[in-house]
Each structure stands twice: as C-alpha cells, then as structure tokens.
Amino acid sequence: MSINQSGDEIDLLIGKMKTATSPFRAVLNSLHEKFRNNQEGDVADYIPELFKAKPDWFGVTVVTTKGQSFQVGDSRQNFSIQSVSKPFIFGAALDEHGRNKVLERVGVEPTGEAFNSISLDEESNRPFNPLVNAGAIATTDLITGKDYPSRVNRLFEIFSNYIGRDVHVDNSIFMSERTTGHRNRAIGHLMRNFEMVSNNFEESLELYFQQCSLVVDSHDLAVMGATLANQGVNPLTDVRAIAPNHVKDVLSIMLSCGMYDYAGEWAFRVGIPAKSGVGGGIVAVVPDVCGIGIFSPPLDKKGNSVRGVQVCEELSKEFGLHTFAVSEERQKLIQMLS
C-alpha cells in the first residue's frame, strides 16, 4: 500500500468484494485459466512424501482485511506448509523475546546461497536471516515451553491464531522430514558450536520438522497473509496473532529474503512481501488490503511455485501492488471493486 492512499480508498478497494459476480473474482478465474495448463517445473522429491503431490493441483485464494474471501481452483487442497512457516515463527520469537535478543541469534541479510546451505555469517556466526533453514532453526529454538509437548502446543497456538482454526501435523510428512533431515541436523550442530542455539537444539530440530509438516490449504495461507496485512489481527476471528510493532519486521524480511535466491528478482518485479515453500505454497501480503495464498506443487529451479510466481507477477503488474508503485496505479482495482 502506498503511504499516500487514504482510508476511503482502501474501503472502496475491499468493501465491495462480497458477491459471486465481483469483477475481482473474474480476474482470479482468468488467471487460473491462463496458468493452469503450464507444465513447467517439478514437484519436490528430496522429501519423499512431497513427491506424492499431483502436478495439476492449483489453487488461489485472496482474503481481505475486512474478511472477504475469493478463491479459485484447488483452494481447499491440503498440503504441508514447509518454509512458508518461517516468517511466522520469526514473528513469534520477536513477540516472546524482543528484537534485541532475536537479533543476537539471527541476522536480517539476504543471501544468494541455497536455503539449506550449511553456512553462517563469518563475522557474527549468526545465520544470515530467519528464512533460510539455519535461521529458521534458530528462531524455532526460541519457542518457549516447560517441556517438549508444551512447545509443540505453543507451535500449534501460533498458527491457529493466524489461521483461525485448530492445526495439525501430517505425520507421514513429519516422519519423512525426520528421516531425510540430516542436513538440518548438521546445521543445528554447527550453530550449537557457536551457541546460536540452546542445549536442547535436537529437540528444537524435532519441533522444526513438525513446524514444516503442518497441514494448510491456500485459503489458510491467505488468512495468514491477511492477518499480517491487518496489522497482526486475524480478520476472521479478531484474534491478535502478533504485536503490531513486529509486523513491519516480518514483512521487511519477507520482502528481502522470502523467495529463496530469487528474492532480489522478486523484490524488483513483484515488490510485495511473500514467502514460498517447497510444498508448493506461497503467501503474499498487500499491507492494509489483503493476503494472497497460492498452492501449486511444480517448482522452478529456485524452489518457488512456478504458477504461484506467475499469478503474483500478474496481480502486481495489473493492479500496481509493488511496494514502491505510485497510488494511481491501483485505481483500476479500486474501480473494479466499487
């Protein structure tokens, strides 16, 4: 959202998104039809259970800060959240420990290295940012609780607040994560050597595997995005999921680091905070307006959903959603929804 856009314009933008004949619903249908036959990309196979996803699955959902929902395609198809979970755990760590303590454990710099790289910043020994695996493990390690079951319950609470319903783990994916998670264990041991994680980091790795195995659909992701767009309050339940002063920190890291090593290109071409996952999900946030949730399993070589990237690029271009776009570019969408 442009800082010059008025409250009346925002209300006009999202206040009419209620009917089945909405022009915006037609836009989503058109985008789904345009990209659903794209056969580019490959379903992730390094975690065996992920490879079972059907390449044709393709769902798109938009949820506004007023709580209206627009969805098309396989919007209710379940899948594992994977790395889309990372910014939300970063936000929870900020809420529980404060900015200074969290930044002692993890940096905020983008990196051109692979998301599962076994490397730390040479000067600080911190992971580069909370959206690579090392940084995500470090922030998951900050989830509090008197014992492991209570930490699991806290994990579920975090995501339930964002989604607006109880959440659960896909046990087959969790076990697949555990069985193939040797690289993440190596990252954990490296960070323990530099005291970037606690003594119970092995328990935290188990928690991280559970985190990545949470079951969501594209509507859930859109609600999560809309919660961030709504300054941390879930628009469907009115439950606060994150303190308002930490929302900008989460959105900043999503914009600069959220799309693996395509993040710079994404910031240039699309320009909205987003996070992808190898399960095929993408969550994107248009502050004060809406959250976007997309699910399509085939991934490009960077690890991002091919169709998901295409949909976000089209929406950003069509409606001037780029963070640095002038407000006039959004008038087409405002008019369509009026």
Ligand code: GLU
Contents of the next structure:
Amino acid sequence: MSINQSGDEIDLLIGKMKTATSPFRAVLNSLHEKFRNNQEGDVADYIPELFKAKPDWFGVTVVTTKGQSFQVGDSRQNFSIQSVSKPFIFGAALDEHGRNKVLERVGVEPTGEAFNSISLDEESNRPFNPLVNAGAIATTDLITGKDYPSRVNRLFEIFSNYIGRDVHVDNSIFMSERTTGHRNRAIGHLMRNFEMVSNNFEESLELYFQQCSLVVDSHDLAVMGATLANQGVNPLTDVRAIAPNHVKDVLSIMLSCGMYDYAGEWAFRVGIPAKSGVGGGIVAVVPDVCGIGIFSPPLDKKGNSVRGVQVCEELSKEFGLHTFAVSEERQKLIQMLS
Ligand code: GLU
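Now show me the form predicted in complex with the named molecule; what you just gave was the form predicted alone.
Next comes the full complex, this chain leading.
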C-alpha cells in the first residue's frame, strides 16, 4: 500500500484477499509453485543444530488485520525465530523504558557491517541499531524482571502477546547457541566496557540465546506481522502487544535495517518493513493490511531466505505494496487535480 492509501483502498485490498473465490489464495499457490523448486542458497551451518533443517521446507502465511489467514506449503513447520525476534524486543524495550532511555543504549543507523560484527559507534559507543547482534543484546538487556526466571517469563509473555498462544524454546537450538556463542559474548563484554549494558549482561546473553531459540512457524510470524500492521493489537486475540506510538519506531527500523546487508536494496525493491533470521524465517508488514510470514531455510549470501525474498518481491510488485508506491487510484486523482 502507499503511504496515503485511504480506508476505502485498504478495505478493497483486504476484500480482494478474502472473497469466496479467493483469488489471493490462488496467488499464494502460484507463488509457492513458482519458487518451490528453486534450489539456490544454503542452509545456515554456523550453529550445528540449524543445519538439520530440510532445504525443501517452504511455507507462506498471510494474516490480515481483520484476522483472515491464508496459508500454503509447510506453513506449520516449526523453526527457531532467530533474528526475526529482534524488532519485537526493541518494541518491548521502548514500551518498558521509553524512547530516550532506549536510544541512550542503541542507535537507529543502518550499518553495512555483518550482523555479528564486534563494533560500536565510535562517538557514542552505542551499537548501531537494534537489529544487529550488538544492538539486540543491548535491547534484550533492557528486558527487566526481579530475577532470571521472571525475565524469561517476561520474554515469553512478549512473544505470546504477539503470537496469541504460549511459546517455548527449542532446547537443542538453545544449547547450540550457547555453546557456540563466543562472538556474542565478546560483543557483550565490549559493550560492558563502555557501560552500554548492565552488570547483569551475562544473564542477558543467556536471555538472548533463549530469545533466538523460540519455536515458531510461518503462521506465527504472519500473526506477529499482522499485529504490527494492526497498530499493535493482535487481530486474532485482540490483545495489545505494543503501545501504538512505538509501532512506527519498530517498523522504521525494520524498513531500514531488517534484511542484513540487503536492507538498502530491500527498501528499494520491496519497500515494506521486514526482518529475516538465519533459521530461514521472514516477517513482513503491510501497515493496515496484513502480516506476511515465510519460512524456507536456504539462505542467500546476505543471510536472507532465498525463496522468502522472492515471494516478498513478487507480492510487493503485484499489489503495489511498496511504501512509496503510487497506487492507480491515487494516480487517477492526481490526474483529475492537475
Ligand atoms: N542466533 C543468532 C546469533 O546471534 C541470530 C542470528 C540471526 O538470525 O541473524 O548469532
């Protein structure tokens, strides 16, 4: 949708998706058919447990802000959420502490560096943004609770509100994250050196490993996306997951930093807020319209799901979803006014 799309246009778009003949279901089926045999990309292997994923897994779900759901392929296949969790924790930190405090700990600047780079902004000592590991660890550090179990419960509560059911961690993934997490520990120590994280940062690293290991499927990601699209209220449960004034902060960061080093190209080509993870998940948000959840483990060189990127590119093109797209309807008005 375009930034100035009217309520009528939004209803029309949702209407097109849900009609009895369901042309949208046919669109999803044909996209799945078109890309399912694409064998490009590699399943992530830097955490041994992730490498167990099957390259053929491919599921897509779209959930609208009115709560309709459209699914195709392995839409209910479980996987670990990984970095897709990061914007949601950024949102929770904003809700808990307010903008000023959060921005003391983390910037909002895209970086051309790797997601796990051991670097901070030289002037402010802050991590560049909440979607690289350093920034994510700093925002997870802001998740409070009287002790570690209460912080874990708070973490689960954040995601349960978005997803609409209880969540749990995949213990083998968690152990794999923990035993191989030296780089993340190094980032944690560097940030502690500059007092960008609390004294408790080692516990926060554990919490971060738990966060990355949460079990989701593409339907869950679509509901999470639909919650952001719906100004922070889960359309299936009516539960508020994030304050309305923080939704745009989360979406802005997703648009500028959500797709690793492909973020600029993504904003240019697809133009909707999204976040991907090394598990092969992508969540994308079409404000006021729907959330899109995709799962397909083979990743491209930038770390994004190959089939996931293709599906989003096609949907964006087909339905004019780019944030700055000029819809045909608007074009007509522009012509009438000129
Ligand atoms: N568990 C991963 C890490 O911190 C998250 C990576 C990702 O999905 O980008 O290394």
